[in-house]
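The form predicted on its own is given below as one chain in structure tokens.
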Amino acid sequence: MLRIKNLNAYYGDVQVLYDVNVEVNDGEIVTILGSNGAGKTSLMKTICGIETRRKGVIEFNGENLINLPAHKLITRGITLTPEGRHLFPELTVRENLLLGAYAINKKINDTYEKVLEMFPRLKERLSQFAGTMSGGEQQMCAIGRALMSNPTFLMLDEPSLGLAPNIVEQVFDIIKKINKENGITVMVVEQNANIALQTADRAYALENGEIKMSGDAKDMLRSPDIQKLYLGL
């Protein structure tokens, strides 16, 4: 579904990604691991054409996206839940969700009902301002907003950021449900290597803007290097 080949990215003249190669197959969950400053968010932004200048190949379902503007990606079935969620705090939950379908020129009632069925907590809070919800509820709202565009490929940037451990487990259960029950391919950028590798099919480890390791997620979970670098073992 997604093939990234020899991808280089820059903020101005400063290079942040170096010849990155990543593949995501249809129906997979793939995680990108890395510490702060490794280039994970830069990779997400570069795929989406946000902020960075880029060179290389970003191929989605056979189409090279490298020159496609960010706002066109949603029409290709790609959505991003950004780091920090970026909800509109003074809009209601309902308004935030509906904004996720802003660029979709078709009826959204069925999608809206499916999202509320997946997130019953949100259904209870449709009239509540998004900025007054807990961190976990805001993350659910951000994911729900992304799903409103009926994506085939969902990218999540640090979905566990700032959440309590039990809420992190709930969020990753939702990610697995989105993948298995809705057939949506998922890419997750995550610092929490343990839960990310338990959830994913395959994984890549990013360090200083370069891919240093890749493979089956369960094999990487058992890797001494991964255990030392990311799990503190």
Partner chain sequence: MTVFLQSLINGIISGSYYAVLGIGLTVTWGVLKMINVAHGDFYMLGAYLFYTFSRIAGLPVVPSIIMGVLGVFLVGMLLQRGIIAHALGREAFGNSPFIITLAIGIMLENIAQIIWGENNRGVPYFNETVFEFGGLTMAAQRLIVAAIAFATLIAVMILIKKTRFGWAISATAQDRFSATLMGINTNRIYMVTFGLAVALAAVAGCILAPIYGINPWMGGSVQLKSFVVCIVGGLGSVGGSIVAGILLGIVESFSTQFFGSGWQNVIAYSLVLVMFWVRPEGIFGKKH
The other form holds:
Amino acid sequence: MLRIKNLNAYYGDVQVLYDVNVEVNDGEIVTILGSNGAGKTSLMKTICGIETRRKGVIEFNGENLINLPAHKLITRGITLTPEGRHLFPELTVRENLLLGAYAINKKINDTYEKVLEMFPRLKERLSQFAGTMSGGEQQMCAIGRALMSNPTFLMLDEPSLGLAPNIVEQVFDIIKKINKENGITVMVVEQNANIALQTADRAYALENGEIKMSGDAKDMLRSPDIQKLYLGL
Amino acid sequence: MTVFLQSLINGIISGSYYAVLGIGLTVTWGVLKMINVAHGDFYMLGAYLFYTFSRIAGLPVVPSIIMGVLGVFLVGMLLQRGIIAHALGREAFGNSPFIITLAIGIMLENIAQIIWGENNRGVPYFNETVFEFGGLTMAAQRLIVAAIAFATLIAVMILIKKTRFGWAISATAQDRFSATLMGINTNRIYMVTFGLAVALAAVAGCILAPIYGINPWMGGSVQLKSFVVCIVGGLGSVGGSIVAGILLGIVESFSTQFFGSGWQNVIAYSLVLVMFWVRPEGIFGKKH
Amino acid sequence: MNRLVKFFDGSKNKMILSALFFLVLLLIPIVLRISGYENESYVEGVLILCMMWAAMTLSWDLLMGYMGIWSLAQQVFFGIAAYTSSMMNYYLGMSPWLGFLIAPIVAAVVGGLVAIPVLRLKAAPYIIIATMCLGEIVRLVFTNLVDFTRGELGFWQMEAFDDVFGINMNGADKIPYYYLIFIIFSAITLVCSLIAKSHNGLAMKAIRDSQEAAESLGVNSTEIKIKIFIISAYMAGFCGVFYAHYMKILTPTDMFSQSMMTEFIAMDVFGGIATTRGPVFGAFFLTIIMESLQGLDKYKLLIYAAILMITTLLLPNGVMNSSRTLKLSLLGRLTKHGRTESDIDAEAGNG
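Give me the form predicted in complex with its partner chain now, not the form predicted on its own.
The next block holds the full complex; its first chain is the one shown before.
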């Protein structure tokens, strides 16, 4: 589905990604591990074409996206829930969700109902400003908003950030559910390697803007290097 | 009592177009994150275009106003896309847009001077009737001004709160990154928002032209008044600007009554300093 | 000598250039007089303006360039000093020379007062709006207090400076005024560069880049801001006194409206902020251009605005700071990862 080949990215004159190669197959959950500042968020933003200057190949279902403006990405079926969620704080939950389908010209009532079904908490808070909700609720809202455009490929950047452990588990359960039940391919960037590896099918490890390791998530979980670097064992 | 009522009504009427002017600036600030010191000059441009269409081309009043406002809308969008967009969000202390709009303002004033000359131009009242009611006098022109101003304010509120496009504007204002992810072309939102903002100034310019006359420098005091409205209302707050605009109109009207017309602007501008001292985020602004 | 070289960032070339610049300025009237050039007084008049605006722009650059305080009230300090000196002369018959003693102090006091509201504001747009309003308030007050300031009429035919050392200062000969402003300009240039090189200069730049960070390192930002406001206003005051008794006409519109401030902004931004040579170059270049466009009066300000716009877009650091910027952007274009339009737009999304 997604094939990233020799992707290089720069902030101004500073290079942040070096020849990154990542492949995501249809129906998979792929996780990208990395410590703070490894370039995980840069990778996400670069795939979207936001903030960084990039060169290389980003092939999605056979189309090279490298010259696609960021706002067109959603029309190809790709969405990102960014690090720190980036909800519109002064719009209501409902407006946030509807904006998720801004680029979609088709009827969205079904999707809207489906998303609310998936996140019953949001249903109770439709007319509340998004900025006033708790972290967990905001994360649910961000995922719900991303689903509003009926994506085929969902990227999540640090969905566990700042959430209590039991909420983190809930979030990852939902990610699994989205993947299994809705057939959405998922790429998740995560610092919490333990839960990410338990959820994912395959994993990549990113350090200093380079892919250092890749493989089956179950194998990675057992790999002594990974255990030392990311699992603190 | 009659004097009081008369002042109040006059204040609300001039306040209504202060609000229209202020909204334009506050939206520019909220969405594009820049201050536009040429706002008053777009007000001037609107008045001149209106004058050209109605007095020189001989069109009726309503089409002339529409053409004038539309013209400024287009000029605004062109200037945003062609010039201002390239200065946004750059380093250099982030003040390039300020300098650019300063230059645009000077250019507009001088182009107007070259095209239309330095002399004051006049446009007749839309309606010459003067109403009298229990000692209160009110020119129909002023009522028309207020009516158009309030209609414009309502239209803007509906646009922002109720339409898809309005949500896209709010979304871009609150989080440009996220708005892009939603598939909103934020560059286009910037362009159209700027066009709309200066078109609002043009609305005020057109409807006030018969009362105040037209000259290349008419934008100067309007510029500062619009700033007063923005600051008092809270930069970026549309509702705040409406309240602040009307408040400013009333304060001015009463200060003219008590201190004479030379001092009304001193008091209006002092409001800004007082506001900065007491509540820098404005009446309706958020604390940051 | 070593210290002198160090003062010029260790660059002997810079030192020699600066010395040469002042030497040429010093010699021009003498050369003109000896050669009997017929337009002598015109050339001197233009250079007097150049030096006066350069000094004003330098004084403003301390606030805007070094500290990032976008105060648009510099013309207020200038105007207040000009008015003070004129009124001392007009009402009390005091010698204009005494103006230099008292008026800059008045300006400095006003500078300290302006600093107070500005201190509470951090974002540039707020400071811009506050100081614009302040300037307008001062203009209106000077217009309205007719009994005191003669309103729109203003003051004119102020006395020229009294003759000193037998030098006739009646203005028929521009040379004495030329050297008077030369001294003021040189002194202000020296003071500004001394401040920039001093311990405080470093603190000022630190405040500009991040007030929080500067304060966490023990910089007292309030104290420095007030100090610089006062110094800046004090220096502007000297120019104001000179202006009053050189131009001999003051009206509130000329002295306090935003148009003069716009010129300082243009000169500073064009030349390059946070340097000494930038404002000086900007003031000289733009003043000379404006004077030579005298025939094109109608288009003068249009050209001015265009210069301002083009500099901001293409050379955001000003002409004098641009060799590096140009090199970088050329390099960027030549190397393989040249930036495209959409990249720039995307980056803008960050801010």
